[in-house]
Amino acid sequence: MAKTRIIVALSGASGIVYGIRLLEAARELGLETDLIMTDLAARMIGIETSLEPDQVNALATRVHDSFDFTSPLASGGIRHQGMVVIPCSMKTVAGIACGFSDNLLLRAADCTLKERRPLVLVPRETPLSAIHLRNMLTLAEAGAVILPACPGFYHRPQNIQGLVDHVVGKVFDILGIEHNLYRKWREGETT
């Protein structure tokens, strides 16, 4: 049997910690993920983190260029339970939301849109303008689950983690994949 496959597109916006985590838990899940990273991207990792591009991609099954349009990830072919773009800048956003595919992630995103196959955007940007929100809009309306960057609080998280958790479990939420990055909401429950 196939193991459950996923995209990772790791953007420039600011917080990619969330996509860094989002590989980890992939990789403790036992999910297999193809990685597209950008330049910019890989400039945030040295900003926001003491980690190297190479520890991030280590982190995935197997990693793509983002300039390759021979890469798999280009055809709408390849069977995949999902992709998640995460962070995503609203640059990003707006390419998808306007077909620009001019890389593999907009390309990638722009196949998994077609194939209707699951495309979580993940936005870290604030505060949000009406064209951010428009091309968003778009987005939601052609298919994409915009998933913000907005932990909850009622699992009561601990520390930085916590919150990271709870954004990166709401992706496998959405994708029906199974986790234990945080505490469910119980029905009938009070805090």
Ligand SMILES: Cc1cc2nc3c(=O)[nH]c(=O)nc-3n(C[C@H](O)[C@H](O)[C@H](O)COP(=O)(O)O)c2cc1C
Given for the second form:
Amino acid sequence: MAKTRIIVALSGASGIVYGIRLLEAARELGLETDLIMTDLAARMIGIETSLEPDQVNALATRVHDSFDFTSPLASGGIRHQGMVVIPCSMKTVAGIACGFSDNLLLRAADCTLKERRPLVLVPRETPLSAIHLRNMLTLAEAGAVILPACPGFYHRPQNIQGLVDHVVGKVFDILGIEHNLYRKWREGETT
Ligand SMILES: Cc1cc2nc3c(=O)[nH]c(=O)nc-3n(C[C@H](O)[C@H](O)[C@H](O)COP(=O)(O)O)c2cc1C
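What would you give as the form predicted in complex with the ligand, now that the form predicted on its own is on the page?
Okay, now the whole complex, with that chain kicking things off.
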């Protein structure tokens, strides 16, 4: 049976650890991942972690240059279970909302929407301007799922990993992928 295939895109917002953890978890779950990393995402890896971009690339099944419009991800014909942009900058939110596909991430998201496949965006910015909010509403109306990088606390996270895993687990929930990244509210209770 074919493996579950997802497109994972990292853009240059703070919270690059969310994207890295999603790639790690996808690997542990045996998923096939196609990775697109923007130039600013590669910079964020250096700014926010002690990893090199190549170490993050190594977590993916396939890596696509963010300006390679000859990639299969630039076509709507590619079959996949969904695309996630994690973290998603406000620039990338704006680009997808306008259909302004001047890099591979934006083009792949455009194709995912037009083919009616799941598109999950994990925006990270605060505070949000009316422009940010309007763009996200446009995307929600077009069928994207806006899943802000806002971890919950009801599962009593013990460390940063527990917070990151909650957001990553929510992404897998939307994509219909089973995981054990966080315990659902009252799951397993008998009363
Ligand atoms: C240290 C740093 C932190 C940033 N954090 C954010 C952020 O949290 N959210 C955001 O929308 N943009 C943030 N930016 C700005 C984006 O990197 C910038 O808008 C860039 O054009 C995004 O390009 P991309 O979406 O193609 O990766 C940050 C930039 C730097 C250098």
